[in-house]
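This document starts with one chain, in the form predicted alone, laid out as structure tokens.
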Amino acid sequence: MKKQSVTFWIGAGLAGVILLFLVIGCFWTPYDPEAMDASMKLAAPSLAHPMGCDPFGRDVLSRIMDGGTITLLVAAGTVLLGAGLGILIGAVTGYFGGIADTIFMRIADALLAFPSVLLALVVIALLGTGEVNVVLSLGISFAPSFARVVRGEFLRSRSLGYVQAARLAGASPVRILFVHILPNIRPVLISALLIGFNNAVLSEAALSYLGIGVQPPKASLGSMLAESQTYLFAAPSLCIFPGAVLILLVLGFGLMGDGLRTGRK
């Protein structure tokens, strides 16, 4: 087996095992989410709170299953629309070229200047806090990216020869741009898009941590990290396990993207 698929392997275990995680929150938690406890505020680990409560008594466990879900949702949300919007560009750009390219590459060479979260925080001051905010902000921050990648795929392919027969045979542009060649540049998207999911999980996660991304009482792992931090010493735990699960998970989509990625070389 060679290098690359062994690490495209182990990031889709580690991702794997944390998204099942995860993805039973959004039916079942061990407790409420948000129901506060007086009597058990900053408990340590224990068989009835696995990874013990934060300062308002509210289990652990519940609000990263919880709020690791609402990061994925976050997470996939910026991925659609940011893909979304790059893959038509870059196909447009990169197939006809002119001014069009000029211009709109001009344009996403200037936004990635700036790193994403700035562009966001700049979106998320006009249009306000919320999930819904964050995925347009992130979404728009991303589409230059996607968008760049794109572009260089069609920019190669628009030459090649099953192109050319298709345009010979009277195919339309359009047929030719999403029936042609988008399935053609399939591994390179699709390792694009998993590095997307997870910068857009590290994304979430810094915004939240500012307190302008997922809002309280809602849980999210970066909002977590930023309650925890007060409490490093008296109770570790509260950033311990938030962190571990977020680490996982980028990590785990890293080596994916990154296995897929090598593996075309």
Second form
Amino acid sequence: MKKQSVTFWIGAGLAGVILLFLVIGCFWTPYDPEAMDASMKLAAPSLAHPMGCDPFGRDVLSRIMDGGTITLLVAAGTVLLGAGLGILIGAVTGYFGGIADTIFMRIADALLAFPSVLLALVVIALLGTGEVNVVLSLGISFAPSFARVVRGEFLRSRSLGYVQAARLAGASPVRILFVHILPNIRPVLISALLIGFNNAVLSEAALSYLGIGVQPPKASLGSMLAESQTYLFAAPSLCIFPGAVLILLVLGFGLMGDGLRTGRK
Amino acid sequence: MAILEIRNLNITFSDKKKPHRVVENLNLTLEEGDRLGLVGESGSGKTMSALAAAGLLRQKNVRLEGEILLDGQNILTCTPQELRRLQGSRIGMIFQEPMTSLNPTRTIGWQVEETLRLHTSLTSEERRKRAMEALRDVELEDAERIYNAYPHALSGGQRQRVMIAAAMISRPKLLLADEPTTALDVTVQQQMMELLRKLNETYGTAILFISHDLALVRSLCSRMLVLQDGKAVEEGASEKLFTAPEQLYTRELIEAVPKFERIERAPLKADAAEVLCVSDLCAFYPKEGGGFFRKKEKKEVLHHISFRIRQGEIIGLVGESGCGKSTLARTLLGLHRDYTGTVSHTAKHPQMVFQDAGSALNPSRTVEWILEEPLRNCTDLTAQQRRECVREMLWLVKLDESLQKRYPQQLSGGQRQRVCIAAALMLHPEFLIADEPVSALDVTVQKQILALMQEIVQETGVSILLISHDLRVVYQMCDRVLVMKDGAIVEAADAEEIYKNPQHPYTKELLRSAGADM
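Coords for the form predicted in complex with the partner chain, given the form predicted alone:
Complete assembly follows, chain above in first position.
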């Protein structure tokens, strides 16, 4: 493994800490994230509730640990689906070109013309709300941008000597695409994945904020932010903590991507 | 006073943990009207010296010690403003790659005028006049059209002329030419050298000519300085250095320059079987443009080509860039499908050795993986057997076994080309195409690779179609030569015959450019 830049490691550290925090949340939270306690309504941060309580008296720390996991899973699912579709389409269209390329890229153009949240809204309107549908809708709307990046790289690689050599060495097209070329576009792909991950986290938050993502009483970082805005002045901690976790997570992955991009020659 | 004087120059790169010295204790003096050649192999520090002399190396991670006096002013210590003024008025520089050293989004005229715009107060009319003059000076016909054209509309030779025009427009006292002809065809190369000499004689501009090609340096420069690993090895008059080199390294360099000398080898067997027969081959490319639904028009790029290759034979294919050499190679290998005529192989797996070994090897795989790949695809050998084959092949191309765990970028240029040759030979092909296999390599390495290819032919009986722009290389290596121009073969004969008794005027021109005595 090549040595990475300082930026990358700072990003990895940030993301790592938040991830660890969220992973713990899968197994253990200080309180039941959905248990209400009327006496603790909008309680300020204290030793018992380090991040305070929400309007229903639920512990914010527990809800972040629990809801952050959902945000994370949705983001990861979105990126996997989007990148999977994108790589497949991008690789095939970039390498083979021709009529398939023209058709797929025009479809991608059309999809890219819509804001991804708007596109996701349409899909959710058709399929209904819920995490799986959020993943599906965001994944599909993310695929074109991945396809674009991947296609460009394959187009560039197609004429390189080593690809020609692989053809002469009797490698099948599938093998050329995924064994010969794909590992070489890894740095670009990783950057794209990390940026995509960030966008997915933010998009999920946006959908939940609009009330069509994760449904109550379940929490996600976005839905918590949405709830907090009514109490922005009464209980600022409600938006500060989920917001901070979101920012740190996105910043961490952003720095990692940045470090990878600038770190390679 | 000397135009350029370099005293005790040390250049050290410190971007890694360990400082890396690329130039050590370099001294050189260039008087007005001088033509000095700086020769050496890649990595000898010749380009770094030139960049330092142009004041382009004043960066954070580069330590420069010593003195570089340009017209009496030390460019290592002067202020950035002074440096810019000096760069604009005293130095012109031309680079190796005319494709990338012109800005694709600006017209030629704009770029040629740029120096004047920055360093003089001429009006746009006067600037235009000077630019046209400069373009005519570099013998560009139709200067009017070229003034308004964009770089992509020009050929490589024209672009390099434009670069020279841009460098010369402010009448600099010093012209730094860093391998200005390496990317050009031989015939164009010769014209460039004449142009440089003319400019030098007309305007008294001193030229620091950097090249790995000793023959070129000899034809232009009165003096030359040989560099090895950042140190000056020998300096003196070109003729003297060529005829009586004092240092061993200089002698090695001079001996490695390809000459019209055949490498001796056993004659072909009289009953050698035919491995490739091409007859009446025409190849097509789709024409540029054309709509989505309109029928694509085709352009014929190869015209009625016929030849055959027998077992163990090396055939040379010479011609300038764009003449269709590579298209022919790709067609023979089945990489280009749009053709008429017949190509019949007996070879099961025809292979290719590429010009740029750097891009021909998958950068994310080890040497071992790359060499095993053809076996993995086309044979049923076990992993154990495959590794055995790889070891044998490494031995054949004279590479150490320890290199097999390395990645291509950890190898030198010569080693990479050996790996390419090994990869091409893994399936024991009967027929191999080598597309400019040595043109990206240093002369000493070039010599080794050519010798290796000869040996391999002897050992394995493989037939080679050797594509090259260098007639000397072809003459050394080949039994027969095909001369190609504009997609057609204009002359085909034995190598001896081509050299002694060329028929076609184009062949004669090529021979002359390659420095054959005629």
